[in-house]
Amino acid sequence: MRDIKSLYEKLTKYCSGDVYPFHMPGHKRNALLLDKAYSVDITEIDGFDNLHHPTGILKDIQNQMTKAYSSDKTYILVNGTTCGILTAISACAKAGDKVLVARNCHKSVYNALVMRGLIPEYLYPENDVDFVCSLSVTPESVDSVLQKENNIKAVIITSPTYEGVVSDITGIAKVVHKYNIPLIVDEAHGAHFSFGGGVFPKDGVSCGADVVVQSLHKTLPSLTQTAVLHIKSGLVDIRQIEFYLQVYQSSSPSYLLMSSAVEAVRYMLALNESEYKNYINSIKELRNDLEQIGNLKLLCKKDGVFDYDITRLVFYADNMTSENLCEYLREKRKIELEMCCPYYSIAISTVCDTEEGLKRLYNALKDAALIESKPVMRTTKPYAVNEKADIVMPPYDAYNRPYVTVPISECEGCVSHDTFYLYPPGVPLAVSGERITKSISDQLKTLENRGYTLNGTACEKGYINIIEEEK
């Protein structure tokens, strides 16, 4: 097998260096919980239960987690929040049903629309004109659509967003429940909200959402691919949830991943109030210091933002592009960020960060802001996610139509066959069945010219698939 490259060797070489991770997973490569992976990797042997039909230790653990989260039911997920989103939507809506979807939802929501043959109505959150990202979904906007569409079967929103923007889940839940339908919240980036005694924004379960899915690996010390799904509702069929969980999850769930999920929750529960306060005070101090840097702009709570997760550091520099800033931090300062896009960069902080790591980020950004260069020209064009497009056909119908492949330079006015996006964050620029506007076409060209890879399409770079329309 020597002719196959070793991924493990590359991982160990990289992780043995001094690069500091301001990205997920939330454990920040600290060996806090599991240090004997191979020796405890087992299957469903006697005494260790079955995740898809728990009657022993896994049933006891999930019951205890249910109490810890104050939910009706909490399930451990080993296929990420993605499988939780697919499960929630599949359990709440069937083929041909209409669902109300915030247009800035994750790609997994759009995959569910295709897989289940659902018809979406969209909510379009306002955009922040400076950072060019989505602001909060409002209860009023939800109510406005539900008043007009009386056959919506479920409402699906993302809170917090990838950028840390939180919506008024309590208010939205009250509106949705007036119509006797469930609210599904993708809280992938807010798994820490359930802990901390109030230092973080309120979690979706306590705010009245019916189904909440959280990625433990994003902000908790858990291995990648671990998540939890919470039910707090009389509007959701538990039997349907449990059926689709075994559809979308592996029939051989990893005990390493399950153990990691459980230990991460135990870790967060074991932290005392002063430890959470010390962490959040360190983040507040860091943000205050960053705000004093002349060329640096930091996203924060503002008009249009109901609440904001301050542990999410979203910023850009006036003196260099986001791509150049990320490259500087990586190559010159040994700091790896979570993401950079044409408009901003993101650093993810968690309770596992060190004071030294936070200080290192501050010093690096302070020095980067002093580098002399020409001011960067910024655009205020909408970043496609919130631009209302002409919906020609539902995603399921579009994805099952014949298609042709065309250069991005020729896609304006065409109907998209694929749902395509940058990853991260996985929010579609265009959805299957939507007509591609000039603005989206221009953005695709810009992204291509700046070296970004378009996901969601199997085309060669510079091409996309469109519906072959009748002439």
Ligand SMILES: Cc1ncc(COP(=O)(O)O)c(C=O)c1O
Given for the second form:
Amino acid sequence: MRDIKSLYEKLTKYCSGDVYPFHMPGHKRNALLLDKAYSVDITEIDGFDNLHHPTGILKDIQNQMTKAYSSDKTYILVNGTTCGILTAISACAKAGDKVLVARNCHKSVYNALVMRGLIPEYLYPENDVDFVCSLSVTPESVDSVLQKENNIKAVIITSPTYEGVVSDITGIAKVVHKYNIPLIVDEAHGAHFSFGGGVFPKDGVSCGADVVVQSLHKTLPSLTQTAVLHIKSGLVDIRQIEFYLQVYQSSSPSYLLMSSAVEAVRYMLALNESEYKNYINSIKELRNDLEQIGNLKLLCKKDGVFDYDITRLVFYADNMTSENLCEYLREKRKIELEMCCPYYSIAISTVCDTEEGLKRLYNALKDAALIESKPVMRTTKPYAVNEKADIVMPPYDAYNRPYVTVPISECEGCVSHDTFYLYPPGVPLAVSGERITKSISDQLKTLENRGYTLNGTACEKGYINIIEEEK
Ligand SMILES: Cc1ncc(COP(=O)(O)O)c(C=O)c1O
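Following the display of the form predicted alone, present the structure of the form predicted together with the named molecule.
And the full complex, kicking off with our chain again.
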């Protein structure tokens, strides 16, 4: 045992320091809800029900949550939005079925395609030329694919995106329902939309989506891995949903996680109108102040963005790379961001942020923007999500074929065995079974050269798995 490093020691040491978290989980490490972790960690003992076949307290709670969310049925998840997405897709489509997927979806969607043997059709949302991130999916773009492609069994989109871009779910749901199929919305980053009495964008359930999955841990005061799945639909088979939920989740779901999910929802319901207003006003003030900083650009609602979640702070500086900005904030100002990529950085704000925390971020960014440095060449090449994929074979087919590992420098023109992406955000550059175009291979090289580790590639840095016989 002496040879195993203590993760807990590292965590407690880090968390007892003064670094302010602008990242998930949304509780921002305020132990406001559960303070007795070990002493309440139990299993399915008498009186505590069974998440997979609830008949007691968990059934009551899920019924109350269903009412609170005005859904047909709300389920507590202990394995993140990931298991909710796998469940939703598995329940709506079976092997060989076609599904319509927005290309900026999270990797869990592509994993579902492989696991369930599905055939994807893709929607390519426009890219913002400045921030190099996806804009909203439009109802018209969904309609134009559905008109051409018959036999699509479900539509899957992400709203809000990691960057806070919200799509017109009401309009998209109307279109999708014309074809009598369900709309699945990955609302992992929008769990707070269900609360606040209108200070946040509208949530997917109230906009008419059939299945909505929200990560409670990202923006609510809930422990990591907690999420909820809502059904509001006559187009989804609840038996199938319940079957796959128990397939993709532990047979020993944590009572600590479940309690945390419930307490987070209770917390959000208990906040009053003026508490939500005060929070959103301090975000508006912060954004106004940030917009005055020369050298700093903040993503906001613009053409191509149906609605925007202003609690998501997405920015880049003209005078330094996002990597250097993140390092400056971490090392010099004790601020840890949610993510940094070649194009921008993201800070996540939630109702648990303090005035002191928001001020610290503003002061640090104001000072960072004054640091003199050589002019920065921002990478402006689009992250490949809006490029039409060259699909050679379906993902499940490709993933089940033999592969060889080649250096990234030799992968152009080959067919990818794996789905690979930067994590976060987990949006793929290429999906299993797609040809690696020159633009994708150039991006791979750029990202590798800038020190990013691609996920889904061969374990060894700088290599990639391709389909064997295509080499
Ligand atoms: C858009 C999106 N969907 C789904 C997920 C998966 O969520 P979880 O971490 O709750 O499994 C993420 C995770 O970051 C995400 O960004």
